[in-house]
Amino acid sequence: MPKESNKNKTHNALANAIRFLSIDAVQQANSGHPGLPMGMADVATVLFTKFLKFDPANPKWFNRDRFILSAGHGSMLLYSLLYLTGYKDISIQDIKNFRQLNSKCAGHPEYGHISGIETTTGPLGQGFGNAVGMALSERILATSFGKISDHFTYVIASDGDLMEGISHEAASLAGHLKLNKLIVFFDDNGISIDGPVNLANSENTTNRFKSYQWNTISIDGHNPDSIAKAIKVAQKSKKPTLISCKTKIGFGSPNKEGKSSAHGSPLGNDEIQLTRKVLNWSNEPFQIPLKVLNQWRTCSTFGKAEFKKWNNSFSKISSKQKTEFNRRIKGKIPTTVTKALTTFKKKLIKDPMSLATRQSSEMVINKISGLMPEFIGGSADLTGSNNTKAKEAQIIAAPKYNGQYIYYGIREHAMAAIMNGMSLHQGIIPFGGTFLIFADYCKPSIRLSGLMEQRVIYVLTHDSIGLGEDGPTHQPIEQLASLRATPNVNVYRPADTYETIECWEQALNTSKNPSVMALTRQKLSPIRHVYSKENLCSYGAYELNSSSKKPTVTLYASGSEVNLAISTMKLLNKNKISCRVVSVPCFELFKNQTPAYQNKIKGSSKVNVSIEAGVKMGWNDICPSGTLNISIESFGASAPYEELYKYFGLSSEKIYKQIIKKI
């Protein structure tokens, strides 16, 4: 190891505090990743002590710089920083409980556990995508509020982050949008779990980012002067910046530095003792010298001063702007939106329309877009198919960013992660579209939307074999069941325009759940003919109509199959078999209802039938035991959709015959 100079003595002590808190926590847990915190401690120390704008006493200050540890396996780097800089909701005891049950310091950073954690990271590349969304939100909000929204977004990303496909998608879009306040530190240590990165990767990463229209800088990641110089250059760039930091994983460990053995396992007591000697750290485990701790606690002085300046600036804007800013940051829906949708529903009852629900959704978007500047839409190159663009919505682009619509390109996964970042940033309600089949390309990010309780709205059209001739590659069969199985994700499948409005209302007013709108390509006849002040879709399932107080048959259906249930009911009634139809637009909301309500909807019919153009999985959680499931348990086929419905047994005549057999 090189000799410690006087110039770097203070820096080294601060960086070593990160290293040894990380080493000790991983060792005590007998689990974790010490290599990254040891290798990136120098970069993090320079960033937090000299550049990052933050105030631990006001952790939710809107205009703070955002710091994202995309390489979430190195979580002890973040926990160490939050403790050392004085965040009130993390203690040394929390760090000692690293990776233990109910600990704030989980194996990977969890949004909401500690106030300084900006997003849940772990699946590699997610944090990178989130950061692009945060940087974009900062620019969008600046168009409305000027310097009230004026901060940087910093990211630490690993080799793994940048190998994952999502980072390619997100980086490409960030360069296209010229998000110059996005600065990514690439931990270029050349090591992955399996060994040297060159076992599987031979690209020139900096050249790749140059091709994405990024500014790139290469530095020694252990030289504090080089790190500081690079950040200064990046802050003045007109493009997003990748700072490639050449580092040594497990820095300071005489036998594991630069080796994959430092990545994901404790160093071991003997190696820790040797590392203490090499780095001149004589303190006991979890012990930080008071002088070093005090130096860390004063590093947010700059941020505290900036917080006061910002408050002063905020106090000088008009009361109208303050009210609007606070409304957006709190995520409150304007009352004008509620009124507009109520008026729309009343009009529908007087003048019903047969529309594909993707068109119904477009009408909702058009009704409310102009009333909610924070309502930011987009599509993964399917705008005309997803119907996600309001007629008057301007396109968000550099250098003004003053629109309401994003062309994401064919980047479904990045779109989903970017929307998570926009929601986490606050001040934006994002929605974005693709086909339901491509939910598989978005799924890791949708899952994290649920995990982080973010109001992100996924408009997923072409929701069944009803899309017809495109065939089985594009026909979702298992996707609804997969999404419904994801905790805290509300999956809506409306049956007509009226239900589509109600589902949108519910999605907008649900602040801690992401929403999936599963919408049809084909036209659907209206099923609702009476205006209801109450949002019936908010119950998840409700009785649409019944021919008897004690019907022999109950038909449960969602989306396009509700019309099929209605036509089946007519056949049954014609043959003097009493029937009721239950529309089930949202499984998750129904499961949240009281047992009394659920039992009321399930009723006591002799024969119960569920109808949906997808796998039956999940329906037996909704319907009474012994329910006959009319479903599709194979992949689809290519043909006009009317023929496909008949071929797969989804016709009123075929369903009627199965019911008669059951009776």
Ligand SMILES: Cc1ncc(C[n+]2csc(CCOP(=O)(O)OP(=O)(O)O)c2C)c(N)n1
The other form holds:
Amino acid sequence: MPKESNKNKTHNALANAIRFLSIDAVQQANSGHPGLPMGMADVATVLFTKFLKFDPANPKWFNRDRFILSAGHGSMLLYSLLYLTGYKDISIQDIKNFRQLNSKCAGHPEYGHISGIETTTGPLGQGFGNAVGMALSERILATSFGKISDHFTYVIASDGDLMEGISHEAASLAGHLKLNKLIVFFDDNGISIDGPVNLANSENTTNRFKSYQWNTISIDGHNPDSIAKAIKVAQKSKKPTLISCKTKIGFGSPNKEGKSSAHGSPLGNDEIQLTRKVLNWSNEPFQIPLKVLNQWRTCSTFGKAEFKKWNNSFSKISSKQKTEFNRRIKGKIPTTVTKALTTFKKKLIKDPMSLATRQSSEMVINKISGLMPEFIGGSADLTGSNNTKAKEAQIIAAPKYNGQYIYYGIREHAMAAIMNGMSLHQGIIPFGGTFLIFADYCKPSIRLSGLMEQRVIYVLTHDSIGLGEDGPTHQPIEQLASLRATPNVNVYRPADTYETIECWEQALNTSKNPSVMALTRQKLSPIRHVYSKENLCSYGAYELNSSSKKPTVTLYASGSEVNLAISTMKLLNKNKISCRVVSVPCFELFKNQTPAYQNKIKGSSKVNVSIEAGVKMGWNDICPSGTLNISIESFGASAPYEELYKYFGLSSEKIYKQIIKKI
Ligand SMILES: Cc1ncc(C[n+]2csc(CCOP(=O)(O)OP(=O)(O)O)c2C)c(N)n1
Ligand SMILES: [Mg+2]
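Alongside the form predicted on its own that was just displayed, please also present the structure of the form predicted in complex with the ligand.
Up next: the whole complex, starting with the chain shown before.
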């Protein structure tokens, strides 16, 4: 080994503290990924000790630099950093409990477990997308608050992160938007699980990012001076920067360094002993020499000073601005929004409208957008179909970023991950549109919205065969069921304009759930004719009308099929069969009601029928047992929508016949 200078000695000791905490924790858990923390310890050490603006004593300080470990399998890198730098909510005991039940140090970093974890990562590429959302949020908020919003967003991304399709989408948009305060360290170790990356990859990653309009720098990821120099250059760039760091996975392990065997299993006791020798680390497992720990603990001095400076600047802004800033950061909806929606509901009762729910949703967006600058919309190239753009909304673009609308391009997956990042960043309530069928193109990120309890609103239009002629490739069949099956995601399917307002109101006021708005392409007649002070959709299901106290038949339906239920009810009534209709705009909210309420809604009809233009899966959790399901269990077809409804058995006459058979 070359002789170490004092400067290098200090750096190496700091980096080795990360390496050995990671090695020891993975060994103790007998599970985990030592390779990445060992390989990226040098980069992380330089970043955290010399550049990252943060204060472990004030981990939620708004203007901190964000650090995202997109390659979540390297979680021990992040846990080591948070412990070493002195975050209060992680102890050495937590690290010893790595990957055990209820440990804060879960297999992959989970948002909410430790204050320094900015987002949940593990599904490769997601963190990269989140980071783009965070960097964009920082720029958007600066348009209202100037230097109060002024931080960098740093990312560690692995080969896997950058191979994933989502990184292509997100990087391309980040380059287009010139997010110059986004700095990505690419852990260019040339190794993934199956072996060398060149088993499956031939592209030049640097050139790829260059073509996205990024600034690119290539360095030796084990040379502290090169790392520092690259960060300095990146900080001054007018474009987002990719710093490709040539590293060795499992750095320091004589038999596993540079090999995929270092990726995802414990090094083993013998190899650990050898690695301790190579890296000159003679400490017991989990033991960090006091001198090294103290050096780590003081590295945020710069961040603490920045925190003070920021507080000083913040104290100088007007009290009106302070109140507005605090409101946005807390995610509180302005009272003017509630008032506007109430006025809209009342007006609608007087002056009913037959609209597609996507149009109703557009009216809601138009009414509230100007009242909530933090309400940031967008669409994946379907603005005119999703009806997501408020008339007044300006387009968000470099270099000013003042606006409320993002043209995401045809990048559904990145849109969803970016929205997660915006919501996590705080100060923004994102909503974005595509067709419901393409929920499948953003599903991994929708799932993470649910897992991280983020208020992200997905405006998913063209919600059934009711879209008509575009045919089965565009007609959702199983999408509602699969989204409803995702924990914590509220799926709304409003039946008319009034319900659309209620569902939007509920989505905006539910800060710990993502919401899916499943909206129609086709016009729907109004079903609500009386103003209700209470938000009936917030119950998830409610009785819309009934022709008797003890109706023989109860019809349950959502969205566009509520009107079908009403016409079926009319037919039954005409034939002296009493009936009631229950509108079911949101399964999840109904399941949260008391058993008493649920039983009241379920009632005691002889015949129960659910009607929805999609698979029946899930309806039996809502309806009484033995319910007849009117559904579609095959792919759709291409035709005018009225014909399709008849073809698939969704007509009041056909439903009526089935009910009579059952009675
Ligand atoms: C979307 C997704 N697919 C697959 C995996 C499983 N997985 C975890 S890490 C990894 C790739 C490892 O290679 P790299 O990203 O270069 O990380 P390194 O081995 O260099 O640490 C894979 C396929 C995952 N976590 N996420
Ligand atoms: Mg790799």
